[in-house]
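Shown next as structure tokens: one chain only, the form predicted alone.
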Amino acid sequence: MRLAIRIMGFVTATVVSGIALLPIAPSQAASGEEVIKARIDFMNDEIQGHWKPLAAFVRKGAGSLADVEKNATALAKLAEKIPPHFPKDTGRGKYPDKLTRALPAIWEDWAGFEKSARMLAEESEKLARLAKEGNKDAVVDLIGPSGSYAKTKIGCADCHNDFRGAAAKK
């Protein structure tokens, strides 16, 4: 009986110590400025990094439909990660315009914001499918003939127009 109590005490102490040593989740530990920087890096490096080859495909004829398929597939997966990069109170109004372009409308219309991210995912999946099928005209139409975020039909423009403010003057 004493041995059982000692073992349970040891196990309990070990579990409690282990839990106390677990790292805090990055979103809980990071400051607002760190969250904003991580968000900007994600959007520039990941999202835009996969968008540029799509824009180059329609603007310059660069790359192939296989490249479009690969980058559109990546965008579809990355789109799901957009909302978590926007925790409450990390936009304009709480932080200077020079630091972030995220408008308060994101949190005022969270469902609309999530809908825009889902649209990007769904339309990117459609784009990947069209590229795989070899339908170049439909690919160009979906990306938009200019390859610009502002003209795309895959969801970038909706989100940027509704939830992203103008760049702050330097």
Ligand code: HEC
Second form
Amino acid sequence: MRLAIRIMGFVTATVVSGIALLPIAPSQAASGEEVIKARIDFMNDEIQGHWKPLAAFVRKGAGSLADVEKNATALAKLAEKIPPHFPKDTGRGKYPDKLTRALPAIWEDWAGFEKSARMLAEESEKLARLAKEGNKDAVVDLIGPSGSYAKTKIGCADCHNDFRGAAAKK
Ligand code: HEC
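Output the structure of the form predicted together with the named molecule; the preceding block shows the form predicted alone.
Shown next: the complete complex, the earlier chain at its head.
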């Protein structure tokens, strides 16, 4: 019985690592497209979902510092989930520009990409801390007074500038 479990475990590990090493073949294109769709949903619904209250706080004075703290804490956790949404070669060059804005630079400089995700985690943690301390001026400065994620100092813009291409022309 125990031997059977060990054999099963070995077989499973072998199969799983075997799949991880396979290059993406054309027959697997559909699953690459699913990965891309799922990560854009993740960016729109989860990352952007927690960014919006931060933007509204600086733009319209909506919500409280407690709300900023809550959303910044959520963003710090979500930042760690960004890199796993980018399996190798699921970006432009392999897939059409209108499907994805992920640049090949992500996989050419994977350490830099992970560093960008860590920056979002660290700056979001800092933001949560500042909000908890009631330091409104520093909170507004870190989010960015314009409330635009293209200008914020918490890390969205830094990663997008290096690793996200321009939107495809319709
Ligand atoms: C570590 C890198 C990284 C960080 C940090 C990051 N993003 Fe992104 N984001 C990307 C990439 C790459 C794409 C393109 C994904 C694709 O098209 O396949 C993307 C896509 C998006 C999208 C989908 C729509 C579009 O225009 O591409 C939104 C919305 C978005 N990001 C918002 C944010 C916000 C808001 C933050 C900060 C709170 C953030 N992102 C932080 C890398 C990042």
